[in-house]
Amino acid sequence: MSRKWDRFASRGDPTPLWVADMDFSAPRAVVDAVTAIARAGHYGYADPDDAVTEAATARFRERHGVADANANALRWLPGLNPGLNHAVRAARRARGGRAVVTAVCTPIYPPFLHASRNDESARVEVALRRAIEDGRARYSIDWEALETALAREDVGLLLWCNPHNPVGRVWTRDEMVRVARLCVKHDVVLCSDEVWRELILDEKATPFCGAGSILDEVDGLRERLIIMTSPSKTYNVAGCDVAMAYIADKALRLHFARAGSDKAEITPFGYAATLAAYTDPSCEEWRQRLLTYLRANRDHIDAALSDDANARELMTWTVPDASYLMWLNCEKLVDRVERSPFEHFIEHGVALSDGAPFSAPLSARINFATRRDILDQGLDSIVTALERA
């Protein structure tokens, strides 16, 4: 039943570095609050209590840097994906039922792509800029076109990713300012899917600045932001399908609200996983210890990549700041075999994330979540699918 491992199995069982969820075990004290909803054996509708709404809010507070967070602007989903679509909907229920446009900057989720097209909408896409040096490759902001972008009349949502998946930026402090201020100017709802912020790998080197922490500073913004995160990708709880948005603005949530009217219900174990994680002191003491071995894997695939000199020669990668993800541009070598890095991989023995949903099709992104012995497997079959190019 693991989707990671099970969907190519049937293609010579390749090694799964692609979807993003993690080889490893959720923290204890969140198995345990999990098998005891399970053991209790009532599986019916849930509410949130005090406690976890608490939970919930304190972390919008202490780690997304949202000061004056209360509950009333918590509004809880199953999961970050039906946010993003609930997103697209309030934006139009904004305009007065007028459909908008939703800009975003690519390479990016495929989720954020399908919200507009789910709701028979149109997007723009804004490429990010790539800077390579030995290799490795940055992503900035293309500010010139964002603009252009967010000044169309009809573009009324700009759906933000903060880190960013699948290059691994954590954005500046004055690049949340810039584009913030940008969504004010223009009048578009900036909606700041911040469900890595706890994956930073060196937070020092890269301090986060979460949309909820600059309100105060850009004015205007409290009234066009929507803020998303989840314990799922930290605490590796993904199919507890729970994720929470938080939106200062009344009027703004409530068409949030009632664009969201016919989402799915949170599930006890969805809550149960969410408040062992946030206030289980050994689940912080357990993302310390997988912050280290995330480090070292990420470390580990940059040096394997660039003592190889096919690599060198036939890719770009990043090494992110934050995320367990490595994205990987393969045009050179799309060039040699003339199929894509997703087949091409595959074929050698590694399954890795295909670019082409990620609106990058000359692309493919590596999931370094794993223990090392799998990663060095998946790394073997890269090194040889580029040797035989």
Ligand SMILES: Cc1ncc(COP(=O)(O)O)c(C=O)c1O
Second form
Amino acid sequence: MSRKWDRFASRGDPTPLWVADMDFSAPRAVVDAVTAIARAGHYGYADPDDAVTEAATARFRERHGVADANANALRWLPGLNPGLNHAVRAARRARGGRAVVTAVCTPIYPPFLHASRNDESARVEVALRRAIEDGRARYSIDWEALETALAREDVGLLLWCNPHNPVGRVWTRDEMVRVARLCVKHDVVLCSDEVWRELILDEKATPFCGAGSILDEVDGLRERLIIMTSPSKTYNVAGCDVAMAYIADKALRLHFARAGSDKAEITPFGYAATLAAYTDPSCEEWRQRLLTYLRANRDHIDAALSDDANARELMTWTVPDASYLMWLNCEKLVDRVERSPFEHFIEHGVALSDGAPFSAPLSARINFATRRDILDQGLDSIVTALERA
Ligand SMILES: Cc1ncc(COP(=O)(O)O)c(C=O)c1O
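Structure of the form predicted together with this ligand (previous: the form predicted alone):
Full complex below, order starting with the chain above.
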């Protein structure tokens, strides 16, 4: 039943370094909380109680920078992906039912692209800029292209990812203020997916600026902002199907709620996992240990690729500020092997995420949230695949 381990098993059991979950079990306190629900045997409809409501509200206040976060602005979701779809429909409703064009910065986590498609509305893709130094790539915003996109009369929504999947950037305060001001100037709803926020690998070096923390600085943002997060990435509970949106503006919140009124129920497991993850002190200790492990894995891959002449010649890679995802640009590899990086790597024993669904067919993504020996197996396959190119 593991998507990551089973999906490609029939292709020679490649080392699975793809879909974004971790090979680590959730913190003990989360396992205990979910187990207690399972044991109780009542799997009927669940409502969030005061404790989990306060825990989620406090998270928006303390980790996402919404100084005046209050429970009325919360909306529970069975995942962020439904929320992305609701945001598209909410933006349409906010414009009196007229279809809106959705702007996204690519490459991007595929459901950002699917959300407009699902609504049968259009999207505009703004390519991020890539700067390269010694094989390492760092992405930034193409301001001119972004403003051109947002200035279009039919663009009504920017689906924003901070930290960004797949390029791993934590956007700076200056960047966030500029993005928010552009949204206000052109009357665009800003939907900020902040699910990777608690996996910033060195927060001193790249401090987080949540969209909710600049509400006072950017007039008009409050009326246009949807923030989403979840314990799913940080605590490895994506299968518990729980996420939260925070929408300060009442009218926008109503649009979002109506647009998503067909959502699935949030299960009691989701609420229990959230409460434990957000309130049990051992979960924060677990998160700190996790960050240390992930940072070391990131640096280990960076060192291995830097030492490999073929990698330096055929690829660029990110050293992500956040997440457990490393983004490879394999243009030169594709020139040589004349097939997608995904196909080339899987043939050599490692399953990476295919770049094509991210709107980047010449790329691939490594998930390094795994045990070091498994990561090393995958790295050996990558090195061999490059050698044989
Ligand atoms: C940016 C981003 N948003 C949303 C999701 C998925 O969230 P969910 O499983 O809650 O739908 C992911 C999963 O990788 C993600 O990277």
